[in-house]
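There is one chain below, alone, in structure tokens, taken in the form predicted alone.
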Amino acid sequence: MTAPRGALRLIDVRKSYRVGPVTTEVLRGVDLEIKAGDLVSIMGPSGSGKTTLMNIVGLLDRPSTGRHVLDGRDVSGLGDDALSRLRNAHVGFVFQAFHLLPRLTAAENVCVPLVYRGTGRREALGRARAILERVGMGERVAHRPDQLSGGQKQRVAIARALVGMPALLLADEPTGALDTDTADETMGLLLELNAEQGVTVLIITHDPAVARRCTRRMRIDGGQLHEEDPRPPGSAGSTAPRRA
């Protein structure tokens, strides 16, 4: 039976880096299961392994040991080219710093993942305009990044992440560079996409307010990942944190 798109598992994942004679273990036996359509937040202090974990989930990095299963397929042993193709087809990324190309319009920025797939320019621009319309940027398709506000840049970045119809959306501090009102709007858009489009969303955040809006909340510390009980402490049936 084929797993639904957006489902993933990490099984006893460890990640170490070696600099000279010193080896640093960043992830220490992480087990993680995310089901298709989940809305998950991961919090943790600086240096806890959040970014390393996101890079492994998003196929930007490999674990030192352990297994990575995406949509029912073990991708642990794939080569770089195969991982790149899989990442382009299955994963969308949203970053705190937007990472928009300054000389391109909003529509052209959104087209970038499709260009790497070999999609023709006319089709790519048509799809980019359609997704920009969906995220409320239909009147800004010809604007360059320096002509957009922070919130508008993030909406373009979300459109770029979604244009390839990914099953999994990874957001690394997506509200970190935004004011409170704009951050709330951005988070609302991510929740809407999860609820209405069924996109699996994983958010790395320092903001407890962002984490509280997710249906599953996790914390990483010292390279180990635990899932927090979504119910308030002391409520009926609440339990201690458990392994994710």
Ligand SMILES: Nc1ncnc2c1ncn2[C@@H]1O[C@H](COP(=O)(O)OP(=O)(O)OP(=O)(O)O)[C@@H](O)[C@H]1O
The other form holds:
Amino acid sequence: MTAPRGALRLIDVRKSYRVGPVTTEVLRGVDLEIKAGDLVSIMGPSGSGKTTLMNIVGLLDRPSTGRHVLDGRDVSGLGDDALSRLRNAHVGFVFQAFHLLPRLTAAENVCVPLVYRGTGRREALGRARAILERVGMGERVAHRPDQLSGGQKQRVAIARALVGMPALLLADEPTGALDTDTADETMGLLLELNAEQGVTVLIITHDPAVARRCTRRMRIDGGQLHEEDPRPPGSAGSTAPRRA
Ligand SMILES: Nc1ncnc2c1ncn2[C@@H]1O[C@H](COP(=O)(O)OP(=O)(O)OP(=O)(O)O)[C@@H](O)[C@H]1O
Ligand SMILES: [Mg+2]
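Rather than the form predicted alone that you just supplied, could I have the structure of the form predicted in complex with the named molecule?
Zooming out: every chain and molecule, the one shown earlier first.
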């Protein structure tokens, strides 16, 4: 049985790090259920474990204990190779610092996830150009990152995250390095992509204005995750379909 793409569950997930003699328990029993097409924000103090949680959700890291179910499939016991194949097919990442490769053009950067999948160069470039067009960067395909503004770099990074048609888009402070207007536009783009393509989006942010534009808001503190009250009906912000 296959659940809809992009749905996930964490069940009593714990994560500890040991550095020398000191063990720090960062996640202390996190339960999370995200449905396909959800648009979720996670806020929390610095050091509270947001990035740790995102790395687990995105299959970059494993819980110390607990279960991780992706689209109805328990992935907790998968080996490294299976995990990275699943990650490449299923998850797109966007980071605060963009993480574009400096020597590659915008189009070549967007091709990277397809190249890892073995897609031919011509097809990869065609798909990269199409998605760059979609994010409003059609006239910058040949620019290198140092020839782009911060907001433009983040658009390229979003295009790279989406070019492989992932079910799940994970963004770790995607607007953290952008000015207010550019952050607004970038959020607008993520909202549109969520509504248009049904991609499930999880955004880590320190910015309450960003969180307000999401349909579900969560907070992590003391190693545990809590859902905040739903947005009041009629409140402005998201263009995503209203949840029942
Ligand atoms: N690889 C690691 N080894 C040891 N400790 C780690 C490791 N990664 C994270 N930590 C610790 O786990 C805690 C949570 O870190 P994390 O990066 O998840 O926080 P965060 O909520 O993303 O913070 P910020 O808002 O500053 O990005 C911190 O105390 C950090 O020192
Ligand atoms: Mg972080």
